[in-house]
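Next up: a single chain in structure tokens, the form predicted alone.
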Amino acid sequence: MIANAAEIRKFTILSWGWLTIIFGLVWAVSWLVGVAIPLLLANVQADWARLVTEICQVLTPLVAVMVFIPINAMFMVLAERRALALFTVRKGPNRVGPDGFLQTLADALKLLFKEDITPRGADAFMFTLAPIIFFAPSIFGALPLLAAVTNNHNLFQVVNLPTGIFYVLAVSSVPVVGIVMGGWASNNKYSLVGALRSAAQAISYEIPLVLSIITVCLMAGTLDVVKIAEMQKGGLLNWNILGGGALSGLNKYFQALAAGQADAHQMLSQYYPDWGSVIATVVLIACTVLLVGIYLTGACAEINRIPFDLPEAESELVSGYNTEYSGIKFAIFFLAEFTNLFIVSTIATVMFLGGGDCPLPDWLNPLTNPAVTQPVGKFFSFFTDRIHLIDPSTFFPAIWVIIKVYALVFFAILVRGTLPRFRIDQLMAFGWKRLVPLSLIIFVLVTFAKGAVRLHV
């Protein structure tokens, strides 16, 4: 115990060293590109600085992704392999840096020198494609989430879309297609049985996954991620979690409790008039926290992570879809699977965790106290007011997501070393017989039940 306490230790500065480098660098590069570079063309009066502005505005986010996928990929692999390392209680990578800290980058540069095979046979053009249409949704995928997660920052409000939700669905079922494409393209027996499983698994999983988050956007009223994480401020009774703000009216009765106001029973009365609408509330929180639990699934599902590893199962498959490809070509393979966890860890944080919200209601968060705010909000004005570094009303909602995201990751980690694998007929039969089924009915049951209850009141 005192030796895993000591592995946990390492592991806990491990990531907050590696977090630190990510968003640090992120930040720094979103600041020069969209901040620093336009504020040095401010006092130029002339067409080409003004289209220099402008490209550096729409590029900002683009920048930005390219910058953290590579990176937080590098990072989410040390970190599973820590984590596993620690649920086995063992030692995981340790060597190269300090206490392993470089283990991944040596491991990237590897594959990076490595060379690049192409099987006799096989189709050279769709197999180089292949992994680079499996990789670029994740890029594009990711960009109207940025809006939803720094909290509508004005260097990301280029890419926040009317229906973002609606766009991040659509890129995610591409990436099968890559898998389709290089399974077959290989001239393997072996990858073209693991992109077969691929598309079958997509297909399964994707229905309960696009009905858990279409019934979130019923109760939300939008498609506009950036609207649907607004709509979950003001602590953990307004997420979508607990009912999609069917608990908005019990918030409200708390804050004016704590604020001393006379009518507070009043205004719970008016929320929930009458016990239909207390029932209805409890058949929308129930809903809600079952919707977590299928999306979770089918996400782990679409992106192949275990128990749903099927078109990989290396007992069976040798490696599945990606069983020839080596160098550059793997790693590519390799950074999509790991930012594909990123980006459904962050559609899950949106969707149903508030965003950027901080879990305390309003009346209970020393952050939405005046005493508290004014020295803050002083001491980030002189980054705000004069070289425009920092912004607080973004700083803080992105440590929020930061967690949630990661903490979510951490559980899919925990996920793959507690559960075995499916085998493929029980896969199949869990996601048609059970998954499709059940957010079937719980969407019927949101849309009687939301009319019950005043939401996001």
Contents of the next structure:
Amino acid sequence: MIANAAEIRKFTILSWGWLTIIFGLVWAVSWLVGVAIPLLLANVQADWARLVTEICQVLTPLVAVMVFIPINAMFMVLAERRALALFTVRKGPNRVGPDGFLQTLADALKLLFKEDITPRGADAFMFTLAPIIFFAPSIFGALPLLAAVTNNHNLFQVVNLPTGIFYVLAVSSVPVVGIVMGGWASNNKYSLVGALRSAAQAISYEIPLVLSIITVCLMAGTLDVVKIAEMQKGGLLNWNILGGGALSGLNKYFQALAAGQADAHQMLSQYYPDWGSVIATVVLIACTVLLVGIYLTGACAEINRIPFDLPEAESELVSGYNTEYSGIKFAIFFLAEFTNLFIVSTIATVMFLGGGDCPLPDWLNPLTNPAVTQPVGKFFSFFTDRIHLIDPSTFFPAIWVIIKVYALVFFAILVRGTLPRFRIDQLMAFGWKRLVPLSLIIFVLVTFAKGAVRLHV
Amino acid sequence: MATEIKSDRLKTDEMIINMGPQHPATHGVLRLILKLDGEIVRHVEPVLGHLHRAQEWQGQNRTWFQYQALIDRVDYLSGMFTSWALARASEHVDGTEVPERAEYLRVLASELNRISSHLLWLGTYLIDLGALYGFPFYPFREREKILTFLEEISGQRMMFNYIRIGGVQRDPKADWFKRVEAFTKEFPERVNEYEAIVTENPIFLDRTTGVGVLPKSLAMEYGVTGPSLRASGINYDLRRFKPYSVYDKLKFDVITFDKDGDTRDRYLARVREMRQSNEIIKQVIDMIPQGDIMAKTKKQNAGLRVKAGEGFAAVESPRGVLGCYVVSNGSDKPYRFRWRNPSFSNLSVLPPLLIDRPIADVMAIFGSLDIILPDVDR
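For comparison with the form predicted alone, produce the structure of the form predicted in complex with the partner chain.
In what comes next, the whole complex appears, and the chain from above leads the way.
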């Protein structure tokens, strides 16, 4: 029996409402800037028109991200509070707007208008710079992922990099500089301890995090997030979480079986010729499942979430590095924290969970069946072909990405509602004595196992 | 060519941190002056008195009747016990015979209060360990029910003023006992739920096992009492050691451990004590006799007097031995009061436990002693 079914229903409605608003808005803005303006100017034969078109196309990804980040953070804060209320049989914020729909909007407004206090003895310049340095990487770090999650839509191709994931990881290690700066400049001992903890923690947990990502890149043979996402297309068995593509032969075999091909069994022996390849497949599956665990643990530590929230450890350090921050600066810290949670979930989705891929393979999926898609496509042809508002090849992957990413976010909230906090020495021991060796062992194992079986056939 | 690193060259300055009086985790207004070497605590100095309200002096300037109502504020989580200690001491001076039904009602109300106090401790302790958002609300669900029961019989959720000199304030209705009985039946299930989340949680074990080990001798030296003492292996519970009221007629286990208690033992001691209190409540509901609830000789107004004399009485509160020393000169005001508060002695053992521990353990150990700051400062 579910005790608070009504609350769960409200939470679901609220989440889908917010998600519709967020992604509708992002969609509308990118369409307006990237498609509508160039379409309007298409017949204008002037230099300025060409210039505006070009500028618009380059700016689209940036505008999309800039619109997305603040609204998304507002939604995530609200969702977190409501979800934690669900776990603990409470109601959560439900007063501002229908069912608390606008609670975080009100909170954000309040923070904007609060007095911006710089403590006495603080280094004012550094104190102001810290939240900016903390926040900026979450904008720039998200950009290459935009191409991967929209199935390489031509609006967002401009932000794709051949070394995409490398860039994302490099940029995502910048925020700790902001934390240390903020903690040091605050002229507060709690902030200082929190900042130093954060530095130690970020350095330690970045190693397993990066090693787990590199192992995936090793299997995929590329650093390009778009290519990695594309490789995993074709259903659950192709995703990196299950052997990094080692099962894609099995996937092909099932497809052939379903199609009634006579030589299906031959296919199996073609992809898995000997026992070595079978063992390698099993090893790869074990390794990748562990890798996801390592990645999520490392990511949790990287973005300072419970059970690794030592830099802000409320019961020990008051509020850690952001103790002295108030008003807009605190809001920026807050915003960046939730955006970082979103970004690490997106990286996990693209690297391990197949990006925008539907878990069902194409031959099982009714949405890719021409009998369904053709009449629907005809019905929406005005939107798809005339004004280019919807691109089906982007629309469905984007929805799958949203579902997967927010499932991971929800998982992080669940963890937050369950676990106590580590102590700093236990945190270090766990990082250096367990995670780092484990990820190194997996790296070596994958290097060997990868040669014995064909990946992503 | 090997270079030698001398340890003294790596030594850095110690940092002094004032933890509190305004700090989210000091359970009130305790101030701890910590000297930190990096993350390690090298020296601790608790500074008390931020909440000093001169409760003893106030007693001497109020009538007996007024002071009864005031004294609940000392330990705001277990008001029943402070009233009970005051009532027992005064009755001892007076030689008042308390009706048996009143004694049973006192036990019943106090054990309910003990459970609610431990439940609140359980929630806030997990907050001290960093589980800020999830678990702490589950104990509050049951605590809310208990507070509703106590509100029904006393009219107040926390400052009960239920146990009076000579008896108790009012007799609960018949269906109240039935509802309490229904609660006692479901309560062990709830405790199982808490234990399922906390007791074997690997992070909880990491944080608590071997942390804040309180040896028997140290506990004796500092006069630690209550579950913290029993977790350190000393079987000392006033309810059993020196039975007062009707505790000698009730069957219950005194939770003690065999070894020097660490933080986890103190957690387990409290959780098991809740189960024992639950058993006591069940028995009391079965055994409670009919009869008066207030001694005939005692007034319930400003005319309440206690005969001249002096006396001491102690009860086993959720935090330990709560004693009250009374001197009366027969007038409407008490002549002298002296309280023996368990939190004060329990807090005094904090500095030796904290030395050379990381800063995160400060809260883990401090929380495990279950200290109420108004009870320390009075």
